[in-house]
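Single chain ahead, by itself, as C-alpha cells, in the form predicted alone.
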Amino acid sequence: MNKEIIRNDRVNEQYTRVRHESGCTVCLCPMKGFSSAYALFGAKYGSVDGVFKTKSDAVFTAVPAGIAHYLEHKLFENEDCDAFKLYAETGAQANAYTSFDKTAYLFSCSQKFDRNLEILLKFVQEPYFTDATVQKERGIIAQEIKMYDDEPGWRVFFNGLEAVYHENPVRVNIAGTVESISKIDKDLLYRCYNTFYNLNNMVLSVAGNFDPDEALEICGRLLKPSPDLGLETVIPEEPPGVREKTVREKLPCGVPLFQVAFKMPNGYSFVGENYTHYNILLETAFGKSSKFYLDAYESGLINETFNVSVFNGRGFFLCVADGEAREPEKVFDALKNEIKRLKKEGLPEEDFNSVKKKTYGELVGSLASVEAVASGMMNAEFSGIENADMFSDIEAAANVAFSDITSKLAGFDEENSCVSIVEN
C-alpha cells in the first residue's frame, strides 16, 4: 500500500492518497470539528463510454446508450436485500449519480461510519442481475426518460448539446433513449460492470468526521484485488463547427428558455487552469457585475436567471450562457457582439481582479464542505491530468494573470457557437 500526503501550503490543508493493493485509489481527508462524514465510491465510467476494449479483447465493443445509468440503478439491489434498507437502519443518507464521465455511490452520516462504509463497499462490489429484475428496471428508466423529455430546462440543455456536437456521445441523454435501453440485458450489464467497475478504474473518497485508520482497515477487508484490464475507451473525433446554429422546441413555459454555447477545442481539462481560467473569463465578461450584464438587464433583454458557466468533462468543453428571455435570439446576438467588442477593446482589468479574488475565495471556502472536499478529491483522480489534486483549481485561481485570461478570448469563434430555445 503506497501512501502519499497531498499538501497545499497556501491554504494549510492536506489529505492522504493511498494506492491500495486492490488497485483502488483511496483518498482520505479527516476534517476536525465536523460532525458528519461523506464518502464517494466512484468509477471512471459515464454515458460517453459506449465504445471500449480491454487488453484481452481483439476489437472494441459498442454498447447501447444509457447502460452506465442502468447499472447505477441496478447495483443498489442484490440477491439478499436493498442497500437503501441497510442505510435506513444506520440513519445514513445514501444516493448515487451517473454523469457523462463518471458514476458515483455515496453516503453521508454522523454516526456508525464503519458500518456505512462496509455497506457501500459491499453492495457496489456485489452485482446481481436477473432477466426479471432487468426487465422491471427497464420500465422504470423509460418513465424517467419520458418525464425529462417533457421538462423545458432539460430539453433546452440537451437540445443545445445536440446542436453543438456532431459525434461526441455527450449529445445523448445520460439515461439513453427508450429504444436504446430496450437492447440492454443482464449479460450486457455484467460485461460493462466487470469492465468498468474494476478497482483499477475506481476511487474511494472520504471526508469529514471519521478515523482514516479504521477506513483503511475496512478497505483491507472488503476491497477485492483486481487485475489491471488495460481498459481503453474511445470518444469519436469531433469535427470543428457546430451541427446547427439555432434549434427550437415548443413546450409549456412562462418565458422562453435559452442556452447559448461556445464550443471550445477538444482535450481541455476537467480541473486546473483551463476550467478555472475560463470560469474567470466568463464572469469577467458576462457575470452579474459586468458591463454586459448590467446593460442587458437594465434594457430588459435578460433577467436575473441569466448565468454563465463552463460545462466540461472527458472530451468536451463548452462555455455556456443560459436563462430566460423574451427574445433569445437577441441575447445570442448581443453575446456575440460583446465578444467582438472585448476582442477589440480588451477586458476591464479591474473587473478581472475582482472576479479573481471572488473565485479564489469561493474555492477556498468550499474546503469547509465535506461534500465538496470528497468530490474534489475524486474529480482530481478522474481528471486524467498528471499531478492533479484537490487543490489544482485553487492554485490556478491564485496564479492566474490578466494576460492568461485575455489570451483565451481568441478561442471564442462565432462559427463554433449556437443557441437552443424552448418556447410556448
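Positions refer to the first chain, counted from 1. Being a predicted model, the structure only gives us computed values, none of them experimental. For clarity, a rigid core is taken as the largest C-alpha set superposing within 1.5 Å between two forms. What changes on going to the form predicted in complex with the partner chain:
- After superposition on the rigid core, the Cα atom of Gly411 is displaced by 2 Å or more between these two forms.
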Given for the second form:
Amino acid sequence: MNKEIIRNDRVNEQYTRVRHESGCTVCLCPMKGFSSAYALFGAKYGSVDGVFKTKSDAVFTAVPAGIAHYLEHKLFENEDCDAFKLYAETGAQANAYTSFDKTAYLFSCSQKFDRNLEILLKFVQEPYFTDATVQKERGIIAQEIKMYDDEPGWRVFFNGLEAVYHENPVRVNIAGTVESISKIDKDLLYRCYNTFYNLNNMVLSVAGNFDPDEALEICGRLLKPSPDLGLETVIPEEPPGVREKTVREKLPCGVPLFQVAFKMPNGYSFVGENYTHYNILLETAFGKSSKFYLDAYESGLINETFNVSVFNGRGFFLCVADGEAREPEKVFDALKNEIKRLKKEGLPEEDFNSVKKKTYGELVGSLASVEAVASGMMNAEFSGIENADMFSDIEAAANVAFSDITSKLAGFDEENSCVSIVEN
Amino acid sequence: MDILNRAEIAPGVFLSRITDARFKQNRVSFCFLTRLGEETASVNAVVPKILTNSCRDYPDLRALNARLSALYAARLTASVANMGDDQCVMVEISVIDDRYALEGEAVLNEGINILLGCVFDPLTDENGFFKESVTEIEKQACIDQIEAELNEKRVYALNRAAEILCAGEPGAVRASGTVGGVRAVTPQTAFSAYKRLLETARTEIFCGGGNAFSGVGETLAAAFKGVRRGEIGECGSKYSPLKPEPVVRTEKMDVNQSKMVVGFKTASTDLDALTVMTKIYGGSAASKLFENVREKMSLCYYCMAKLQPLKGTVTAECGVETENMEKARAEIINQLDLIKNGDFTDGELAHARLSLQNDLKTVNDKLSGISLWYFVRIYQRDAVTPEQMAERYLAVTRERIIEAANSLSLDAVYILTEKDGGNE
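Complement to the form predicted alone: the form predicted in complex with the partner chain:
Following is the full complex, with the preceding chain placed first.
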C-alpha cells in the first residue's frame, strides 16, 4: 500500500492519497470539527465511453447511448436487497450521478460512517441484473429523459454540444434517448460493468468526520483486488471546426435562453492549468466587472443570468457563455467583437488582478465543504493530469501571471464558435 | 461554535451572530420581513435589486463590481422569498475570511462597509428618489426572473400549486411579484417602499462565519441611529384553511411530461409528528412514495412529499406520463391512507427518524445551512438547535404519526399537462 500525504502550506490543508493493493486509489481528508462525512466511490466511466476494448478483446465494442447512466441506476439493486434500504437503516443520504466522463456513488452521513462505507463498497462491487429488473428501470429512466426534455436550460446546453462537435461523444445526451435505452439489456450491462468497474479504474474519496484508519481497514477488507484489464476507450478524431453556427429549438420558456460555445483544440482537456487560466481569461473579458458585462447589462442586451465558464473533461474543452437574452444572436456577435477588440487593445491588467483574487477566493472558500473536498480529490485523480491534486487549481490561481492570460487570448479563435438558442 | 448570540440593536431589528472557525468565509445578511400583498410584493422585489446595483460610494455597477471583485470574490446578492404569509426581502454580502487574504487585507470590514453603503446610503437623483435608469434596468431584471419561472417546470408546478392551495391569502402572493406589478414601479414608489422596509419592517440581521464579528453590533446599531424606526409591521403566518371541496386545476402547455402536485391541508399543530410522517410518506429514497410509485410501479422518476409548516400544507409531487396520471394520483392518495390506517412498519418509522437525525446533524456543516436554520426557527418562534430538534423527533410516537396523517385532507390538485394531441 503506497501512502502519501498531499499538503498545501498556502491554505494549511492536507489529505492522504493511498494507492491501494486492490488497484483502487483512495483519498482521505478528515476535517476537524465537521459533523458529517461525505464519500464518493467513482469510476472513470461516463457517457463518452461508448467504444472500448480490453487487452483480451480482439476488436472494439460499441454500446447504445445512455448505458453508463443505466448502469448507475441498476447498481443500487443487489440480489437480496436494494442499497437504499440498507442506507435507510443508518439514516445516510445516498445518491449517484453519471457525467460525461465519470460515474460516482455517494453518501452523506453524520452517524454510522463505518457501516455506510461498507454498504457503499459492497453494493458497487456486487452487480445483480435480471431481465425483469432491467425492464422495470426502463420506465423510470424514460421519465427522467422526458423530464429533462422539458427543461430549456438542459436543451440549450445539449443542442449547443451537438452544434459544436461532429464526432465527439460528448454531443450525445448522458441518459441516451428513449429509443437508445430500449436496446440495453442485462448482458450489455454486465459487459460494461466488468470492463469499467475495475478498481484500477476507480477512486474512493472521503472527506469530513471519519477515522481514516478505520476507513482503510474497511477498504482492506472489502476492496476486491482487480487485475489490470488494459482498458482502452476511443474518442473519435474530431474535426477542428464547429458543426453548425446556429441551432434553435422552440420550448415553453421565459426570456430566450442561449449558449455560445468557443471550440478549443482537442488535446486541451489533458493539459494542466488550462482550466484555471481560461476561466480567468473569460472572467477578465466577460465577468461581472468587465466592460463587456456592464455595457451589455446596462443596455439590456443581457441580464444577470449571464455567465461564463470552462466546460471540460476527458477529450473535450469549450469556453462557454450562457444566459437569457431577447436577442441572442446579438450577444453572440458582441462576444466575438469583444474578443477581437481585446486582442487589439489588450486586456486590462487591473481587472486581471481582481479576477485572480476572486478565483483564488472562491477556490479557498470551497475547502470548507465536505462535498467540495471529496469531489476535488476525486476529480484530480480522474483528470489525467500528471501530479494533479486537489490543490492544483488553487496553486494555478495563486501563481497565474498576466502574460499567461494574454497568451491564451492571442491564440483564441473567436470564429470557431456557435450559438444554441431555445425560445418560445 | 458560538451559536446565536442574538440581540435587539434597534426597535424591531435583531442581530444574530454565529461564529465557527471551520468556515473560511463570512456572511452578513439583512432580512426585511413584511406581510405579502398584491399591492406591495412587486415593488418590494425591485428594491433589493436597486440597492445592490450601486450606492453613493460606488455610484455605478462598474465601480461596485470592481470593488467586490478585488475583495476576493465578495458576493453581494439581492433576493426575495416567500415565507408563509410574509415576504422576506434580503440583501447579503459574503466574503472570504481575513485569514486567507493574500495581502492581509481586512476583507470583512470592507465587505460590511459596502453592504451598509448599499442598505443605508443608496444612490438617489436630484429629487431624492432612486435613479430612473437604475430602476428601469432592475425592473427588467425582476421581470426576466418572473418569466424564467416557467423554465423549470417542476418548480413552476409547485409554485402554481401553492397559489391554488392558499388562494385568497397573503401566502398565495408570489414574493417575486408579477410582470404587471413590476412594470408599474417608478423610482418614487420604489424609494417609498425602500423607506417603508427600512423604517417599519421587522429586520433580522445574520452574521455567520469564521470571524468573531466583534464590534459589528455597534457598527450596525450606529447605522440604524440615522433611521426613524416607526411602528413595526406585523409578521407571522397562519395555517391555510381547508376548502369546502377539493379543487382540481389543469394547465396545458407544450410539454413532454405532465407534472402533478397533490396538496393536503392540516389543522394539527403537532409539527414534529407531521415532519416525521411526511418523511415516511415521501421524504427519502426509503419512503412510501419512492418505494411504490417509483420503484414498484415504475411510473415516475421522482415522486416525493414536502411539509410547508408555516401554512400547514403537505404537497406530493411527481412527473408522470399523461396516460398514467390517474394511476399515480390514486397511489399517492392510497399511500397516505395506509399511514392514516397505521399501515407502516417500525422499520419505516426508525428509518424516518434516522434520516431526519442525519439531515439535522449536517445542518451545522454549512454556513448557509446554519443561517437558514436559525432564521426559520426564529421566525417560527421555536429557536431550538438542530440537536434539540433531533431529540424531539425521536420522541414522536406511532400514535402521533397516525394522528398527524389523519389530520390531512385533500385540498387541491394541480396538473400541468400536454396540449391536446400530445407532443413528440
